[in-house]
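There is one chain below, alone, in structure tokens, taken in the form predicted on its own.
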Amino acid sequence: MTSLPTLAETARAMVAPGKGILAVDESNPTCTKRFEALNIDSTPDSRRDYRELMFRTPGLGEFVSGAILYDETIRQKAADGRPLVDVMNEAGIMPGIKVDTGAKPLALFGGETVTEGLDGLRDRLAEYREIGARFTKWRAVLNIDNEKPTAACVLANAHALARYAALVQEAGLVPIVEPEVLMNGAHDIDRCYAVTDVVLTRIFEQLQIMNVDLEGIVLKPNMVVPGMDCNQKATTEQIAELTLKTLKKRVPESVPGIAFLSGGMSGEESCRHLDAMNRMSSLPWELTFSFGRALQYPGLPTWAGKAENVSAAQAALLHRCRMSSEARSGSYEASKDVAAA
């Protein structure tokens, strides 16, 4: 009889070498949004499809280790009847799925709030791991100027991610720890970069009270970069060196990889900032992606809801894997991916 593996076997298999994670577990209301701002009708039967089409895309397993999923995904059928996640398994992709159940307000704190989810959770997760889940994904999300994220608030959400991690690991499964200080506002990125060196420091400490495996998570921070609104832009270079400068100081090493989100950014430079950091010095953790728009764009907008582009829509989606596959390994030459695209 075989073993499973272990949260750290899965953990590493989530980060291997040229891989990274897939992220296509908007909610139905954001999916919907998507869908509606392109004139495609929003369904069960068409979210199905979309998604589908992805886990479908020939070679896409040797780009991405893993998809995280939404509810209503992990539970539906192929169009041939076959559910979702033998799909995926077949495709060498290992099904995840987000377990938050939003950001809620923190009471007496207005303008910010902390992610829920926790009730009930030790039952879900019990129920996604029997359907096929080997990993899940909790994201906390701190909105930034110069007073926020107040102390409070950035305790509450670390707190959050602990218990949520400590409840993961008790089902034997692997939790994608996600705090996402957002890119919205004029703050710039010293200021980013305070204040993400502090969401770091407050969740290792909280995930350390609450005996969490360290070898058995995978993170998924922000990068280090100015907000949107943001006079003083940044360069690639000082994007990756602030971003591994707090890196280093607060994530053990005993962590084996961190996936980054995108949070806004386009594929293109998402890439690029991956790229520098896997350029600038070896690093005691696999250094990888677990985008979302930043990998189903142009993609989404090819497909257009029609059966008859969902070849181009996959060639689409599997170049924006490979050109992630390839700033992951420090590889990468956006001349090329200009030119591909």
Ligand code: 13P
Contents of the next structure:
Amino acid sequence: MTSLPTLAETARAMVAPGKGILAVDESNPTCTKRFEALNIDSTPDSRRDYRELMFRTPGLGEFVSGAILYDETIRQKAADGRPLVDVMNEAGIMPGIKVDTGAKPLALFGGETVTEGLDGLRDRLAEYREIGARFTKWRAVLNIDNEKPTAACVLANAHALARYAALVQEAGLVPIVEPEVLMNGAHDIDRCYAVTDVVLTRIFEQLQIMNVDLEGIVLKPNMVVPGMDCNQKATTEQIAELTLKTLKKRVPESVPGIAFLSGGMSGEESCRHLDAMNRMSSLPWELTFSFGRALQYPGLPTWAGKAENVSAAQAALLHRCRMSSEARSGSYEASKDVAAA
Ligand code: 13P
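Now the other one: the form predicted together with 1,3-dihydroxyacetonephosphate (13P), given that the block above is the form predicted on its own.
Complete assembly follows, chain above in first position.
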């Protein structure tokens, strides 16, 4: 009998050389919004068809170690009646599951949120593990303006992330710890750096307090970038340098890997920045991607809900995954990316 992989082995496999994680865990309302913008009907079957086309993309497993799913998807069957989880495993893509229940208003802190989902989580984790999940995700959301995020908001979210991570490890699964400092706003890159630095500090304090084994987690942070409405644009080098500066200060070397979210950056931008970081110096952890939109576009509009577009959509997805894989190895060539797109 072969023994089950340890948490550290699973975490290392998630960030294995050349590979990253595909985020397709949009909730039904978010998926519906994206579908409707493209005149695609949003039904359980159409959402299943879209996810299935991704998992059946020939060669995807070369660049993608796992995919994060939403509750509806992990329970679905492929069009041929086989569980989607089996289709993924056959393709060499580990199933993961988003387990938070969303960002809710933080009481007495107008406009700020704390991510919820701890109640009943132990039981839900046992069920997801039974269905076949190997890892999980929980996303904390931090908004920047002159006064935000407050220390209370950062602490509440860091504490919840740490309690989540502890429960997930207890269940034998690997937690993706995702603090997202949003790009919305007119703040400059230095402000994003300062906020990201405080957020990461609090998170690793809380993870340690809660006894979380850092060898068995994957961190999923934002890159340090100026707000979308900031008129001082940053260069790729500035973004790469400031992102690595905070990560090197705050993320212990025992963490096996860091997998960035794309947060609204395009596929090309996300790749340029990730590539620059991977070229800069030798790093103590794997530095890879867990992009959602930066991998799914332009594949989603290419598909547009039509069976005849499946191969073209798969080619678009595979291209973004290949480019992201090159970026996580420091061998991305922007000119090649644009030419092929
Ligand atoms: P984006 O890369 O589109 O930001 O999505 C990643 C994700 O999983 C957000 O929680």
